[in-house]
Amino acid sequence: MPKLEFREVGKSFVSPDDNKGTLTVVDRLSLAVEEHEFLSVLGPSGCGKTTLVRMAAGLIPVDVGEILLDGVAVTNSSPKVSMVFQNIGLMPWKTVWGNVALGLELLSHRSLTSGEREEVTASIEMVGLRGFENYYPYQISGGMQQRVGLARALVRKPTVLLMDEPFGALDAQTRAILQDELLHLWRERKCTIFFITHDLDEAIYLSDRVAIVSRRPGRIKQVLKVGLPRPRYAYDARADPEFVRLRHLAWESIKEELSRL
């Protein structure tokens, strides 16, 4: 049984302009994500990638079809699932420690126990922010803020981690460092990752499989299996002929969709 499964999922939004009716973003999309798998989703802008991950998180409902988590339909948020947003969403009035603790506070709706407080501190250390617990978001870099968002998601010990372009706004060096740290955390936590990105190299480097979504309304056009050995190292992986082949296939597939926009 897949860990996370999209079955003939469809989603439309009502246009704010009454003359335009509804906009179908995702249409009859099916995809299965296996337990402990790292699966990335690529596709042109506006194809419904963010809508997919938000439906999987239970933040917005599906219109047709269903999304299953461990074989059970997703109808609301689940303690098994954590999400890392593109814009991070840190609370500017909370410290690093307070922002990470928020992940557990929202889950339990009560004050944290001493054990949970230790989990918060451990999660901060896990993402390399020891010593920055009392800093506020405006006092740390964008890369460090993204680490806080990741720690906030991981402190809940999810079995599924949903990530919506988490590194998109970072510089290339910081992005590369966080990619490697994410792979390390994924191996250590043994969770399932559903990762949205626009970056072909990032998708291939990180993933077991890469799903390519068609132009809107989004459907699964192609799924590429990444056979590169693990653990992976950035320079070696990107120099591998198989990496180059997969990147070419992914780009040709996406370029075809872009030409139809």
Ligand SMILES: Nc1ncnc2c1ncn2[C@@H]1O[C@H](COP(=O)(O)OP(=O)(O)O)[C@@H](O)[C@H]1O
Contents of the next structure:
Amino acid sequence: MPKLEFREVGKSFVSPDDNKGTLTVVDRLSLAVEEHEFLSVLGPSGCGKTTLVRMAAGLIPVDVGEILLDGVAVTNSSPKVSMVFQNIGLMPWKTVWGNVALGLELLSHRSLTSGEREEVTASIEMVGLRGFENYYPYQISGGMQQRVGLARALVRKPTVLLMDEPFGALDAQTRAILQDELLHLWRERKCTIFFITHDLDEAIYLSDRVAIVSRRPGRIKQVLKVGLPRPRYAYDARADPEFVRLRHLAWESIKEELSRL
Amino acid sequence: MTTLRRHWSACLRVLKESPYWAPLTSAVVLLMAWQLVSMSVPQVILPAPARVATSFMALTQSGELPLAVLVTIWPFLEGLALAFVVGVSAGLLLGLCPTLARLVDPYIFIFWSTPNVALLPLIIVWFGIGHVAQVVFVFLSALFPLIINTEAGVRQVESSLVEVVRSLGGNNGETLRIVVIPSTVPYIFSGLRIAIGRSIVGIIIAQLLIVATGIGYMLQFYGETLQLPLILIPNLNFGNALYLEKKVFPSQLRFNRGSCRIVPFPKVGLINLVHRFEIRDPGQDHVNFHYLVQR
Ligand SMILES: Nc1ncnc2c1ncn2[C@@H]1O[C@H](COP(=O)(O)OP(=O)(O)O)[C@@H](O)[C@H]1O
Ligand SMILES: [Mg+2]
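Shown: the form predicted alone; wanted: the form predicted together with this ligand:
Below is the whole assembly, all chains and molecules, this chain first.
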């Protein structure tokens, strides 16, 4: 049984202009993410990737079809699932520590026990932010903010991690560092990662499989299996001929979508 | 010449950096101007500051002024506190419930633009001419800025933050506590600032026109020492609101990274309140540097 499964999922939004009717964003999309898999969804901007991941997180309902988590339809946010957001979404009035603690507070719906407080500290340490516990979000860089977002998600010990273009707003170097750290954490935690991106290299470098989504309305166009060995951060995976081959394939596929504009 | 310029820029720096020098300087300048003008006009038109000061002392020593302040401050505080509780709750409710807001908002704006004095006959008929009537009058003066500002505050809560709390499993109560109320606090305080100003005017009017006591009555009685209450009133105003806001909620203000934020006043063009938080931008480079060292 797949860990997370999209079955003929469809979603449309009412368009702001009355005469235009509805805008179909996701159209009968099917995809299965296996347990412990790192699967990336690659697609052009505006193709419905965020919509897809918001549905998987139970934040908005599907119109048709269903999304199954461990075989059960997703209707609400689940304690098994954590989400990392494109715009991070830290509470500006909470410190790094307070923001990470939120991940556990909202899981147990009460104030933290001393054991949980230690978990929060451990989680902050894990993403390399030891010593920054009392900083406010605006006092740290964008990369560090996304580390906080990651710590807030991981402190809940999720079995599925949903990530919506988490590194999209970061500079190239910070992004590369965080990608490697994410691979590290994924190896340690053995969770399933559903990763959204519009960055080809990122998708191939990180994933076991890359699902390419068509232009809106979003559908899975092609799924590429990435045969690169792991761990990838230990050697220069991007120079591997397999990487170059996949990159070319993916690029051809994406280019087609872009030219349909 | 250059030394003069250097002195001048040093003075400017002191004015800019110290929290006390700017208000002190303006007070001294104002007093001097007052003195100068009062020397060139008859005492009846503008008494000299020294004369006002002596009558202030006399009134204080006789116990008349302290008593009046006490009699004024109680209904003021009661009305304001009541308005705060009711106004903030109503504002939260209206902000969270668009349907209710569509039903009620028009009446709030009608009330807001009605001069409270127009309601005086009704207040007297309903609540008499005692303590309660004063409290009600202050309450009505303070209520609407609090409702309107709180409501506007709730409307600007970032939906992405609400979504974060939802995704982490937060229920309605937690969403309110963790996102909605903290991000509305600056708006509540700017509402409170207007409410305090209006309440002070309100209590004076109530004591002038409903119950002849307190500062309002003194104002009427000592028509010739008009300056006295005029000085007291602004002091009361600024002292409370600004100070409270800056001291009590420093961590709330810290998150407004920009130095200035404008509180929108939907539909009401009467007051366009500019809400300034003076926050220094922290040394971003400095923090980044830390980060590099740590890695
Ligand atoms: N709440 C909404 N209401 C109306 N339209 C929406 C809403 N959310 C997204 N859309 C539309 O759906 C399309 C896909 O959006 P999104 O899922 O954010 O794309 P992506 O994340 O791939 O860039 C866009 O055209 C956007 O305008
Ligand atoms: Mg998106």
